[in-house]
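In the block that follows, a single chain appears as structure tokens, in the form predicted on its own.
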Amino acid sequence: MSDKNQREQDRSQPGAAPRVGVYICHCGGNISDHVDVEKVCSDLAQTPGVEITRHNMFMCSDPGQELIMEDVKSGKVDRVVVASCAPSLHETTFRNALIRAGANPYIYEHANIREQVSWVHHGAAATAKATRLVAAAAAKAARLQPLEPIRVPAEPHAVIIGGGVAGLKAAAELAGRGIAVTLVEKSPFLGGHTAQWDHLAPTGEAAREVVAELAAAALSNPLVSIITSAEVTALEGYVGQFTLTVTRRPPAASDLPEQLPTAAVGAGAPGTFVPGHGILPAPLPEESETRRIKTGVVILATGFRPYTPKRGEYGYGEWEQVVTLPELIRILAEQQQQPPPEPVLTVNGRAVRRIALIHCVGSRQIPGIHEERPDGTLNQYCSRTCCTALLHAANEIRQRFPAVHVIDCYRDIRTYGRGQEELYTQAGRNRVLFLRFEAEDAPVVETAPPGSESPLQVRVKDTLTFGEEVQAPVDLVVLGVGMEPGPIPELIEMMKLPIGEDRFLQEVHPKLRPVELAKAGLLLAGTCQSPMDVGEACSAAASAAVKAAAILGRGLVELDPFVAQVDPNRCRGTGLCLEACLNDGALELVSCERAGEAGRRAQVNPALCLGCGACVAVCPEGAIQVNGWTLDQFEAMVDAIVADQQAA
């Protein structure tokens, strides 16, 4: 009998020992430069239960995956261990390879010997540790059982929170794929901050037209329902089966302009544009109402807010001649609508002859140099879009008001996107004067000395002229304020949303899962995630829409089966597991009959279970295990590590 036939016969026998295949990646030298991969292979080949050991320069490559698939198809192995980089990068890759080989994807175990070994150890120590980790993974793999994914029915509907450009783009994209959408916006208007601008940098497109086009695509689609003046006040359920409570209230007077179009207070065509506010999609509510919405996914497009300088920061709030860039944009837009007889820029009734622009206000803040907020935070990130916006404004001023001199005070200039570097070049041609300062020598805004025709003076140590101090009288100071995440503390608490050090919502992985949150079914779109320009926000929104459509398109959602499972014969219904559970609703006690008597036992909702194992640790009967991470698997891993150390 051939070896292959013998293996197939052995495999068919009840209780046949699993045959583990170990596959070790060189990672192009990332691993093999510090770990003796061939020695790890030879050592593991002597381990009971390990049938095959192989290594490859890039195990995640097509040839590397083919090695695994061929061994599985031929019956040489029925459990797989891959030792390579972090599982967050390629765990899905190798599970999919097993599926293509016709095997269960959950007979696979991963050993991280890059981040946990080769990047932190060298020489013999690295090889020894890699051997132990792979031996432990092989021991666990021998005890893995085929599992089936959890299948949850998916409501063919999406809720989008936020009606700025990202929310509108996501709504139109989803509706275009045949998925019903409810968009919830807290203000009465659509368009977010973009609707309050005049033109977009660097293209010069009218912001109003961009917002109107996005809003029209959403409003004209019957699959899109828009609820303005509303907030999400409760969230229940899980991916595919969320239930949101949405509360709509009459808007506050401060949220409305002095005059509203007729459509706002009565019948009228949807899509009325209110200058400085955005698109008014429907009449304003006259009283509060609450509704519950069932949905399959939730997209967060809650946007940003411009940084508000502290009183006295560069003179802001102390002199009326110090304004932020958004304020200047509104001034320029108003004067565009009602141009003066002469090309003279007027601010607060005063003609402006010289302007100073200051970059990085509220961005790139440095501990020890910039003052912290009361909560101890600083905006240490770059807001990315401010430089381009300031340069666009500088060029507009020089072209519309040629007599106005513009001084640009910057730390560094970031013009990173298509067409943005041209704005910088154009500003130079327009004779904008650039002065570069260091963070510790920020410009000083002060009252101009007696006799000056200008009310203010800016002092800057210009590093372009080797630290020479420049004193420039100015009539207006414009602060290039950065972006901050929108204030959504209630949503963060309600949905347990992860936030980064910059306080923006944080995706699972910037490259592999860039618009996904850790909680399945919650997605990100636009500037709630990081500073972006309008084009980037719309691209992110389209990505979120594609991801949402992929989740909902099949009518069901498949989740990994690594969740708690209760042995009903051992459970005595103590309730300790419910007390330890970290996710409300994941566990409950249900009535049952045991030995002819009424009792209780724990029951798991697999769609809500986190697979954390907190319940396992407290169960006195040992009645709960986590699929894929059972206690006997942990014990086998520990035994393998101890045995390897003793052998050494």
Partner chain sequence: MATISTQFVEELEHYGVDTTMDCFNCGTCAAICPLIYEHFPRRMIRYAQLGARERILEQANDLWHCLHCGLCTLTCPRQADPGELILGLRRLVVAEWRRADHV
Second form
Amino acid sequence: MSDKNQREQDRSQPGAAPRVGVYICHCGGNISDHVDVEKVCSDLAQTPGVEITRHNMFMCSDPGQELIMEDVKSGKVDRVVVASCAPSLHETTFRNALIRAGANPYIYEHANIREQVSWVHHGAAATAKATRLVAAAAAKAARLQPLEPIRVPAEPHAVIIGGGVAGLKAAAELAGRGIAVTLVEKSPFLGGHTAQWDHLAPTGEAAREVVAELAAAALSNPLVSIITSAEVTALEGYVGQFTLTVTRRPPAASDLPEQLPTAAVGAGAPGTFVPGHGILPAPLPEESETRRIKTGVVILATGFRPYTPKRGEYGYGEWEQVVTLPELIRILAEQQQQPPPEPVLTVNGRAVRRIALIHCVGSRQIPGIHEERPDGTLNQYCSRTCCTALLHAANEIRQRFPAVHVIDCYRDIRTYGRGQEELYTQAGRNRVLFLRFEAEDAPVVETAPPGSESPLQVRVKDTLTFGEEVQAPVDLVVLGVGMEPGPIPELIEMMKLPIGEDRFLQEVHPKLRPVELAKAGLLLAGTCQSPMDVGEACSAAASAAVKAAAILGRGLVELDPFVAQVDPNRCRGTGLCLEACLNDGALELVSCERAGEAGRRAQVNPALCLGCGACVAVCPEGAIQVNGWTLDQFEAMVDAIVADQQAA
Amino acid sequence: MYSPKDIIDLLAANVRRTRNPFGVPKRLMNRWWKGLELPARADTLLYTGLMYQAAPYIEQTTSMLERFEDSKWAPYIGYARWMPNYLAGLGLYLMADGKEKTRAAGTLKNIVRILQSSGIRFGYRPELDFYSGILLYDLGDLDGFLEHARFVADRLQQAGVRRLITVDPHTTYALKVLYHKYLGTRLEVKTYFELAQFPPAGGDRSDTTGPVVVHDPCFYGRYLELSEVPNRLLTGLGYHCVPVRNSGPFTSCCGGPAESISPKQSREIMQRRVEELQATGAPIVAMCPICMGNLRKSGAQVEDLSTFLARAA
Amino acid sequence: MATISTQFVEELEHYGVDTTMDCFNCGTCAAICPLIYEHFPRRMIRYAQLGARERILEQANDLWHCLHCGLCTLTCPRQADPGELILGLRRLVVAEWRRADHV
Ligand code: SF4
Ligand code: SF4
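Now show me the form predicted in complex with its partner chain; what you just gave was the form predicted on its own.
Next comes the full complex, and the chain you just saw is listed first.
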């Protein structure tokens, strides 16, 4: 490494003029159909400082990268410009190629001649613009200096916010890799919503056993500490070096089951399962306390909450015979075991003979059809889990109470995962009657006409019956409510968390960086990100744990070196830069000695600097610059763009 | 369309009275065997179910029905039960085409020849050869069908019959599947062509044989999955079975089963099928009297499978 | 408006049909049926699922268009045996007529 650095150093000695290599990509015609690539090459070859110009059908292909690496290795060039697609796609590819060639990755400049040229301009104009962009990049490249990434030590510790299945799974995974974890849970219980359910679709496992197993895996590892009845109230620092403030408060009596097991729960031992609530891992706090935790990463596993129907939505809140699916699950779990042959399903003291299930309640809402929230939002997404959960409930009812008939009103059946479609098939075998409605003709729940044997009736314009309206007397209506993001406005505000149009937390990229937030060191796990079933939440949690382990595993975190740098000889310590700075803590004034006198000067905290350049603009001395984007580099680019076109 | 209720009532009454849906006395209908001197062996019987013999009457009836469909006379079909000479019974016997009757007898005689030359030992007992009742089953009169089927099954059982050789798909399906399903009857039922055997074709016969197109009946193609057999036999005899769109399990219905309720619809479906068959340019081979009668209405050239097989027998 | 009667399916069992609810209304049977007639036979099967007895009796004659050709049963992806369902409905209607005749 030091050898290589030495070579780098030699090449970029002042005096030894930089030798720029320019590599232009055809992008298989995407670029070369509109830009005369060869002409750009020959024009650039005339530009001072440009040593070599080359072009290739696909610069990002292995042979394309080889071209660059060969020239760098042989010393022909010591600055590289690739002109191709947007830098977001392949800048990293080419920087890595430089590393493989033994060079510093920051002697690289990228010109975008696809999105910014060939996709939007044609003919001679396209070629002319491409030439100027590439010339500007070459001018900048000639002034690039090798840089070193910023390395900050990483605290080998993760904080997980949320003790549902995702939080528990992530905790167990991380601890299993030797990383200390603090899990912070708002309620006194672990297991989240899953702990409130009976059996999980589509496998039929007992929810409490799944929760108990996940909790045991986390609790039994001494590296995991759990703080329940607690919330994160402040976050400072940066990846590798966060400090969280966690406040623990005695829970409100209304949040607690009437009979809480009072037996003291030993630290670290898997706790008691309180039906309908979850695992109680520790005694309740008697008074508030606050503590600060240093951590390298934070995993958000804040979960979801079930959609609450509006009053009157399908009669909810108006008739006690209208309940949500979670309510039905509780009712079914609480039904006494009854002897065959004809077990009776009793709800609110009444025997039930016919049940209507309604899908997509609070999900897949459509502007103009569904009523918006006061803030103008709608749940336009599919909650993904309700179809399967409803079919699971339908099958359970038909099997446990064969005399009870089930009518399933759906918009589409979306049983997408392994074992789920089988539930639909099984529902047919169990003689569940399906009615299909369009969003604009939602079922109507109303009181049954006098003389009916049931209190309510459901009217549906049924597309399976060629749009005819059908009606059924029913004793119970069950609303398949969807998922909404958990209510975490304070965390969103405090951590500046990005949220999507659907109000769930939003990752950087669903495929390329599926569990990361733009702020380095913050990760996502489970249903805070989008509706998922328990299995999917656990896989997401495992991914977040792996990502966290990867960040913390090397003991230090590498950040791009594009941050502000102060020239101590020029800085007069005016402090104007501090006022302009957008990120608290990125700049500070430190004492120094200047010409034998005590003075002050600005100092950059590279881990916090955003590299935005706000300080550069205000410094009267020109004493602060952003590495990789210095003022002389900008000037060179502008000069190249406005320069008279080279005579070809 | 005729009122299904009237048709069902008429047919059910005929079956109850005469044990066949046309009300034609069996002794008049079933005469083809006379003079053939077939043995009266009891264990393996040739069993026609009277379907081929009924073909001329079906044709006569449907041509009348077709004439009156949607006319003001259609509703009077219900009274036919009280007018046996018009649509049933002796009158129908006299009206039916004599040529057709001869042709039906010829088909059955061919089948006897095929079986004999294949070395099959069998008998024929006209007094045990009953209509199967399948039409009542198809029309949804399960009670009527079962009453008749029980009558037939009892007679066969009393006579000690164990194996039947059938000649048409409807009777085959009734005896093989339905009698077993509903009555638990244990009979070994095989079609005549499943038993047919010919010595391997010697030399080039392409001057006497040629291309043919086989129309698989629904019951053989789909329900009983027997289409391979006639194809194999014909190919063995040197015929080239030209493939037709929709055959085997996916064969197209000839439309025949609808002819008593809605002759017009029946004709439409038949015409679609005939077009498919004629697109091959080859003569059509049928193996069901209903298909045969219906396809022929189009004027197409249709011959019974037995005609082809008998040439080699 | 048709009123759903969940008992009808059980009544149909007496007429030899126990696959009524296996149908998931894909319409394959109506597409392959040579009758090409008003969603036949799915329309009838749908009414049977709903237990819309009145609708079935109103349109009972349509049941006898069926050729009993069995294409629908062969192609039904759910093994709901649509052809047999039509036969079962015929039996139910015939029984209904016979009852009426006796009154
Ligand atoms: S093909 Fe089968 S499943 Fe599809 S509509 Fe017809 S009966 Fe129902
Ligand atoms: S059996 Fe009847 S309903 Fe089924 S395809 Fe044939 S004609 Fe149509």
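Numbering follows the first chain given and starts at 1. Quantities reported herein were computed from a predicted structural model and do not represent experimental measurements. Just so we're on the same page, rigid core means the largest C-alpha set that superposes within 1.5 Å between forms.
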From R100, I150, R459, H370, grab the one where the chain hinges as the two rigid parts shift between these two forms.
I150
Hinge rotation between these two forms - smaller rigid part turning relative to the larger, in degrees:
9
For R114, give the CA shift between these two forms in Å, the superposition being done on the rigid core.
5.2
